[in-house]
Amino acid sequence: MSVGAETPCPEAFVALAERLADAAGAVVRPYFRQPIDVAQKPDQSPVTIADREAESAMRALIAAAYPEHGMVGEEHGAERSSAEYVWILDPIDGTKRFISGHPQFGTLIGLLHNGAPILGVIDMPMMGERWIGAAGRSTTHGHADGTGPSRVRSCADVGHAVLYATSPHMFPGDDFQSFERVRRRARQPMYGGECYAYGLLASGFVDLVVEATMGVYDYLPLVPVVVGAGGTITDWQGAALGLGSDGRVIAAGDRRCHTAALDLLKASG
């Protein structure tokens, strides 16, 4: 199933999203494994010149192409967030990995139409991989050998699932016990990955991703990628993700696994 097939995402927007990913990668790569200053944001998460310059480069391209469009970015905030079309930007998803010299960090780019995600890109600038999901078309995966379709795999039971979460420390309060119910049931729980885990889910190598405390720029670009590959991605109540979601996300390649994991998350005790 492709995302929102009845209202396809214009190809010009897809082409722009690819240019944004190219521009962000061109900024970020020269800073990788170089001595750069790391600042702490008010939420104590790290930020670097690479994060800020990459987002600025993407914003400049959007403003030049579609000045009426809105933007919401992790580093430079929101502009025209009530516009018909709003771009969602995370220049480096996995800044802790980036500053640690680990290549598994990504750039996330999304586009909302009247609040609904219609375009998403997961780009891995140091790994040469890119997933693109857009309304009206199936998700693709590009890498050194070319570009082809990306498709989830069947996994009906959480007990058979490969499960990812970025960190066990991302679940505050009761959310940790909820996550633990899923983790204990899963066949192979794994940590790390950030956005890469969702790309692997879209490509049929991961079955389930459960996370919390995510920003809109962390999860909204993922929606078209996962759904366009045949998967399901919602909040922990099973509702569609949007600008007002609470940052708790569950994605699954198989809807049956998604339903079973939701039941575990919502169980008591």
The other form holds:
There are 2 protein chains.
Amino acid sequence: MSVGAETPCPEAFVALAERLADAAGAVVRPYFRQPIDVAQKPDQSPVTIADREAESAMRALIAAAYPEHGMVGEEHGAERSSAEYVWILDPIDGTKRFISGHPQFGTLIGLLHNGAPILGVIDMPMMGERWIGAAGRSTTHGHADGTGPSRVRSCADVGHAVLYATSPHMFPGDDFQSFERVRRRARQPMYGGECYAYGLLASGFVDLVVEATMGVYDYLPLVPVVVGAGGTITDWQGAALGLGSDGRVIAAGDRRCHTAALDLLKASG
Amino acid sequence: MSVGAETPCPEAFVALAERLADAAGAVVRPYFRQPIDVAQKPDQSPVTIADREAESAMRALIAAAYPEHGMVGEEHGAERSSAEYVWILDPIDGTKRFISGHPQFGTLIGLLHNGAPILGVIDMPMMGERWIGAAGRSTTHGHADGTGPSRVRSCADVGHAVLYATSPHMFPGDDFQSFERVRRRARQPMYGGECYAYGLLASGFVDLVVEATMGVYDYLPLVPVVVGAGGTITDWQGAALGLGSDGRVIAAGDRRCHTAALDLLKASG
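After the form predicted on its own, can we look at the form predicted in complex with another copy of the chain?
So here's everything in the complex, that chain up top.
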């Protein structure tokens, strides 16, 4: 299955996305495990010079190649966000891991065409892995041994699922009990995934990811990766993810598992 | 600070520990992300042929070099466990990560001399990192760029601490509320660490690790790594860890943080 195969993503955009990921990684790697100032953003999340410089490097490349394209970045805000093509940039997804010396952080790059995600990259600069999903082609997974196809695996129900969520504290209010219904049913619940969990799902090692309080930078780039690998990713109502989604995300490799988990999320009590 | 500097660990044992880690990694790596049968052990934890073969490879090397030494391994049990020297072997710490295609799993190797840990290795075969702690020398950290010293950082209080625990579900009964007192106070609580969190602590990126329901294979190899880097690792009463400990573990880079976290663990209500 490919993403919106009726409108393939131009290969030039995929090539640019790869250059963006390369550029962000080149900025971030030298800062890894080095002394670095950590500032708090208004939402209390941490940010560093590595986040800011990596996003600036990506924005400069986009502006040079396609000055008419829009950009929405986690650190430097929105420009031309009503353009036909809008890039979504999260230079370091997992900044908390990054500042704790843990290599499990990623650069997320998305491209929207008239508001719909048509291209997504999950790049892990310190772990040497990169997933690319794009409309009209299947998701690929690049790693130390080369690049190959990325395909989800079958998993008929939540009771058989390896489940990931970054933290149990990411679910506000009643969302926590909704998550707990899924977590208690899952065969193997795991924490600490960040964007990497969606890559592992796209490659058929993880069955289910359930998260909340995510920003557009966190979830929009994931959509083409998961869908292009044969998976399903929506909000907790089962609706497609877009700029206006509420930050609740559920991804599954197998549609049956997605449906069953959605039922658990929506159940009362 | 070094581990029990009055009785240095013989260098030949350190060299053997490195060969054990090399051998375990050579067994495990080809199984990573390949189809593999997963069996459930009596405690419901998963085990694979990779765990078993890696431990067998290590046991064969020990038996060839020091047939009089004892061995206690997670998968193949105890032999001569009352010997003067006893090796503690966990071929794959983090088997759940391993079977979910996640490279954050480690081989743990410890050596007890008359019951006291004098040598410990945390080896991450897919992440290319290795911490070695041994009595009479300082902890080292090997990684892609070479091998260097591993030193804890200062952190005066839990309120400033980056805290790791593998999962909030590892704390049975009242232990969960004890953990929660520490977690709520910590500046940055993180999940999903497994043995890697102790390596990051030894290298000064993480301040505190609080865990429970750990086996001797999980915690004894960590002791020389943490202590030899200048840190403190005990049970939740502040007592030294040994074969008879209860599986509750607290490690801190800074002794002040250790004391403050112990007080929170012991507080009532």
